[in-house]
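First, one chain by itself: the form predicted on its own, in structure tokens.
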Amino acid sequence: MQPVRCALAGHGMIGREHARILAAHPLADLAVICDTDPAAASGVPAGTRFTVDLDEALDTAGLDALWVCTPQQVHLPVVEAGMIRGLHVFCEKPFASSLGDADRMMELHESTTGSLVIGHTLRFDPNYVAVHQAVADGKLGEVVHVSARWNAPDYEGRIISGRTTVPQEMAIHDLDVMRWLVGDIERVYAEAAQQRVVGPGPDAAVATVRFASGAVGALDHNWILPFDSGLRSDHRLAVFGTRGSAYVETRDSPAVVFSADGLEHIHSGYYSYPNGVPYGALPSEDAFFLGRVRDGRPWPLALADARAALVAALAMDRSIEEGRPVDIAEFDG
């Protein structure tokens, strides 16, 4: 299979990981990286050109695909620039920061020769996929209750607090997973902590969820997990049905290092590079997209699913702001 010639926009926290994965993958030819900050040129993989000019990057000869890893507030113009050039576009979650931007991106998917997918990485995590398969196979019976948490280290919070929200950045992972497992969400009710531990905040959010099926869910999320404590992440999913239950738990790692520097839990399932080879859910997602460019394989979630997860996250934000339960129908009528 001929390598996919790639461009990447946004060489920040997640963009650097995608760049590292693509630079190491035999099916990818990472030709150019673009970021508006010249300092982002630091750490660009060897042999990859860097520019601060998006048009210059996307006019690179022979491009097949574009990875959009910018803040969600500027997803639309970057996606649009790639779509009108007929590129295959991978856009990091969340879909956008507004429904207007998300809807415009969906229109571009229909009206241009380009194609668009949204990256929700848990759809490629084998643990979450296994739970989904158990639900789909009826092993748990009818789902009655689901709960999830996604707590991130404080260095992430310092980077993104004030630029986005806990629901849009963190909870959206699990909102998508919950819809994948249980179906449409009807209502959310959220509360937030405002201590400003890592930035303008809020620092943490909890929520209850009502599904159209009658099931209920609970969410808890933050980006204040002290990195120096040695705990690098805290993700959990629990699903309870009429015939059984299923769990994903990543807080306790099978690899733990005890040293003079303290305790460190090694989490390799999301992304890691043993012997220089990308491993984990994020590399699997990128590899799947490279294959999609060449053979047209279907993406695991439709744009409508990514949009629905965004709506649920925006409903959480509105619930926090207004102090009341928010019906999803308020957004789409």
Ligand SMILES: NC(=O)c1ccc[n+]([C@@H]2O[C@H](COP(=O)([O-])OP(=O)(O)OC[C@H]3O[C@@H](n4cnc5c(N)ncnc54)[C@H](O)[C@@H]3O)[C@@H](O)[C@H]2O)c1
Second form
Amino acid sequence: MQPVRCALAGHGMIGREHARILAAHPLADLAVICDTDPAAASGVPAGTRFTVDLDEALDTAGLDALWVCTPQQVHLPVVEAGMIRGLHVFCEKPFASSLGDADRMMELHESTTGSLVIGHTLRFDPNYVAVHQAVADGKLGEVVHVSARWNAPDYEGRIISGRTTVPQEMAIHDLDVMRWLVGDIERVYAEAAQQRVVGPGPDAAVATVRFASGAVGALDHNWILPFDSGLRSDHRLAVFGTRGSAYVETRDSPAVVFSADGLEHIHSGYYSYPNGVPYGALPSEDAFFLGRVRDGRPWPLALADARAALVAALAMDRSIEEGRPVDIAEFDG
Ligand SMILES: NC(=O)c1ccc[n+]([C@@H]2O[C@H](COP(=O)([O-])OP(=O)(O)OC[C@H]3O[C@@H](n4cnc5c(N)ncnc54)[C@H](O)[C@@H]3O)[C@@H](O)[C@H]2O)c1
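Which structure goes with the form predicted together with the named molecule, now that we have seen the form predicted on its own?
What follows is the whole complex; the chain from before opens it.
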């Protein structure tokens, strides 16, 4: 198969991982990386050009695809620049920082020759996919209750606190998973801890969720795990139905190292590079997108569902601000 000629915008925390994955993937030709910060030129894979000028990057001859890894406040202009050039665009979650931006991106998907998908990585995590399959196959019966957690290390919180919120950055992953498993969300009620552990914004958010089906959900998320403690990530999903229950628990990684430096959990399942070969949910997502560019396979997350996850995250933020339960209908009438 002809390699997909790729550009990537935003060579920051997650953009660097996508770049590393693409540079090692036989179906990808990572031609150019753009970041408005010249310092982001460090660590660009060998053979890939770096520029601070987005238009210049996207005018690279023969491009097929664009990875958008900029902060969500600047998803729209970067996505638009790719879409009007007819590129296949992969945009990191969350869809955008506002519904107006998300709606404009959906219009571009309809009106340009380009195409757009939003990356919600848990849709490519084999553990979450297996639980979804069990629910879809009816093995759990009717889902009554679901709970989810994703806590991140404090160094990530320091980068993004104040720029975004725990609901829009972290809880949105699990809001999407919950909608995938249980269906539409009707109402959320959230509280946040504002102890300024890593920055100006709230450090943790918890919420209850009511689904249209009558089921209920619980979310808890933070970005304060002390990096020095050795624990880098803490995911959990539990689903309870009338005929069974299902769980994903990834706090305790299968690989653990004990040394004079203390105990270290090797966080291998999201992205790692055993023998130089990308492995994990993020590489699976990228490989799926590369395949889609060549054969048009359907992306497992409709734009309307990525938008609905954003609405639920914005509803959590409104609930935190106003101290009351928020109906999803407040956002779309
Ligand atoms: N899928 C996941 O698990 C996951 C994990 C982390 C972040 N994300 C998402 O990825 C996106 C980026 O987050 P991050 O943590 O990597 O941010 P980051 O701040 O580490 O990196 C963003 C980079 O974009 C650059 N940038 C800003 N404006 C630009 C522009 N107009 N053109 C080109 N480059 C520009 C910045 O200079 C920076 O280097 C966010 O939407 C975030 O929610 C997803």
